[in-house]
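Below, in structure tokens: the form predicted on its own, a single chain.
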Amino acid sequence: MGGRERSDSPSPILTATGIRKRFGRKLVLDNVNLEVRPGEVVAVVGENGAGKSTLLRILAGFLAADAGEVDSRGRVGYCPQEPGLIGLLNAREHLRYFGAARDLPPGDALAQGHELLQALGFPVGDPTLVQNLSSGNRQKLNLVLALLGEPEILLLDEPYQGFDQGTYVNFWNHVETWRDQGKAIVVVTHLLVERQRADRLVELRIPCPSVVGGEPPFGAS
């Protein structure tokens, strides 16, 4: 999957320029730039604390950057590392609730969601409350909610947490399918083998504080 070069490469559908973010006195992202094109898988890598999850939250519009701009030209599906689920609802109720946020009629949300859940090996129709699901099934539902409404841009923050080996392989097979469908995909990962599945890598580094004081030098993108 890696290393594709195309002379007819389309224009970026997602662009981030000069992204900077602090939490208190801690500089997390400094002058980070990113471009993603339709039909491209970009792996975001870096050590813990490099701001990978923070960057995806900014790209998804859930967190404001202190400086810089994000230009998104398509619908965004965001899968956070920690499932943003409601413990007292079951999977079917989640599909209806999150589908409404995508302006999907309940029937369409359920049909779409059930097809995606079945493809990931989730027991469709299971009435179990989310708080009682296994971590793997919670993560499957978390991923499917990001896919509702057929977004053109997928922002996936280590979306396979809790998957068994078969589901993990199945997930990456789906990534290839989504890429071939023209989706722009950003995946936060830390495993070396996964980098080979991406078309391009973006490495984030922890910004270094200035030796003399003032603003730290810009980080990496």
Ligand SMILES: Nc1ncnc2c1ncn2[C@@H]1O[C@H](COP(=O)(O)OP(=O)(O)OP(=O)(O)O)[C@@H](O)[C@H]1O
Second form
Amino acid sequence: MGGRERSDSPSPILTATGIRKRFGRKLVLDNVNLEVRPGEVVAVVGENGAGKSTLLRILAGFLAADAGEVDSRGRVGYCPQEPGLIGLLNAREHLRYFGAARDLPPGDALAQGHELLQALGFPVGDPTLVQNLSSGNRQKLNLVLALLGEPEILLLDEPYQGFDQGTYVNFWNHVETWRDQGKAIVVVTHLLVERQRADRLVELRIPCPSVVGGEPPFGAS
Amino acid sequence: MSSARRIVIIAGMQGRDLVRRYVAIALMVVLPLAFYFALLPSHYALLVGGIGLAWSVSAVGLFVVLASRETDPRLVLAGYRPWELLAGRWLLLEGVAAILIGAFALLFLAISRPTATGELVLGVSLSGIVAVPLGLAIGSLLPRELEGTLAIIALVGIELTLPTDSSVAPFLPLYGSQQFLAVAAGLHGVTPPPAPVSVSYALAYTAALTLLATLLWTMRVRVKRSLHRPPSVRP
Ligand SMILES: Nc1ncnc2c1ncn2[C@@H]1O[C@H](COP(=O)(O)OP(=O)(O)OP(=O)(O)O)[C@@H](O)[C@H]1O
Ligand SMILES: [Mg+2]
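Now show the form predicted together with this ligand, given that the preceding structure was the form predicted on its own.
Up next: the whole complex, starting with the chain shown before.
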């Protein structure tokens, strides 16, 4: 792993080393390595069932790995593939609930959340309960809750699912803005074109014999 | 932001969720009352109604815990401490329990007019108090509403069918409450234990269940850190 560090880039803010995970007899992740620095986008790719979501859950601390180490040196914003929201609360209530966790007073949480929602084209102010939102809009809220409070590390598991064309393009522009702000971003993606936007690629395979990590940068230096 | 303020926000948000499940909540509350009215004018109605309150409160507790099951790990990752999330739910449930204790006690006093007024109020109160951590513990242990509801039905059902002087009764969490309710209902064949003993039983079960709920809860929602070294460290 060592010796790859570029002199001009900061040290990794999130490092995963030798991650292994099994579910029963099924080996899902075996010796997976990943590192991401501030101002970098790492794309996690692989076919359905390759273990992308499992890896992100381990990075976020939702799941313990069977072996390996995760070292994170910043606050983590995690956008899960299945939105873990409370169906009977609306968007505004979610912002207050999650904002307080980040130590944001209700006013600040709403201001920051509404700005982020607005940027993604969410109907801000809509009092519809989350269980009755359209799935694209639910996903926008899911993403915004991960961004609330400006965490340094973003773990995004196919965060654009259900986004319309405009929002989708918009999303990748936002990713670039966040990267330029110095955030460390790990994003699961399926689409070939979007891989070009990443600085680094982690490819997972079934049954996952080993993993490509620390690839030469794809896009930006 | 202080923990107290965060706990109040948690209680408030879970409270909104709870109020919006009004059909389920109404059914939970009506069920023990239905048993009570069905058994009238027998004084046995008091015992069933009072123990039934524990059913209502713990079932509400189950709903409160399970409503945000998917969201809790996210909330912890976002910065809440696991105990704050539990304390928010506990606060909400104590409020619900206080309202139901007051309502049930007044209703029973007005309709059944028991002579042992103090015993009735104590019995109903202890039933609600023990039920709060009972609901939290079952909600932290069992993953879904169906399993949790069945567990509560089983537990409360056993307490209802056991004779109050059965040798098994002291091993069940509502024992203390049951003793007072039996006196209020005039059901005691043998002498009941002295009041302080029954109160102590109820408080001890409350403490033990609170501890259990806290442990189960913390295990469930804590951030799982992967820090162990791989067994074979590759160079
Ligand atoms: N809790 C679990 N219990 C058992 N098996 C699981 C569990 N979670 C995931 N798996 C298995 O682990 C494998 C990887 O799942 P994962 O969700 O990480 O895939 P993925 O790469 O995210 O797929 P997709 O592209 O469909 O989102 C799958 O075979 C899945 O069935
Ligand atoms: Mg996935």
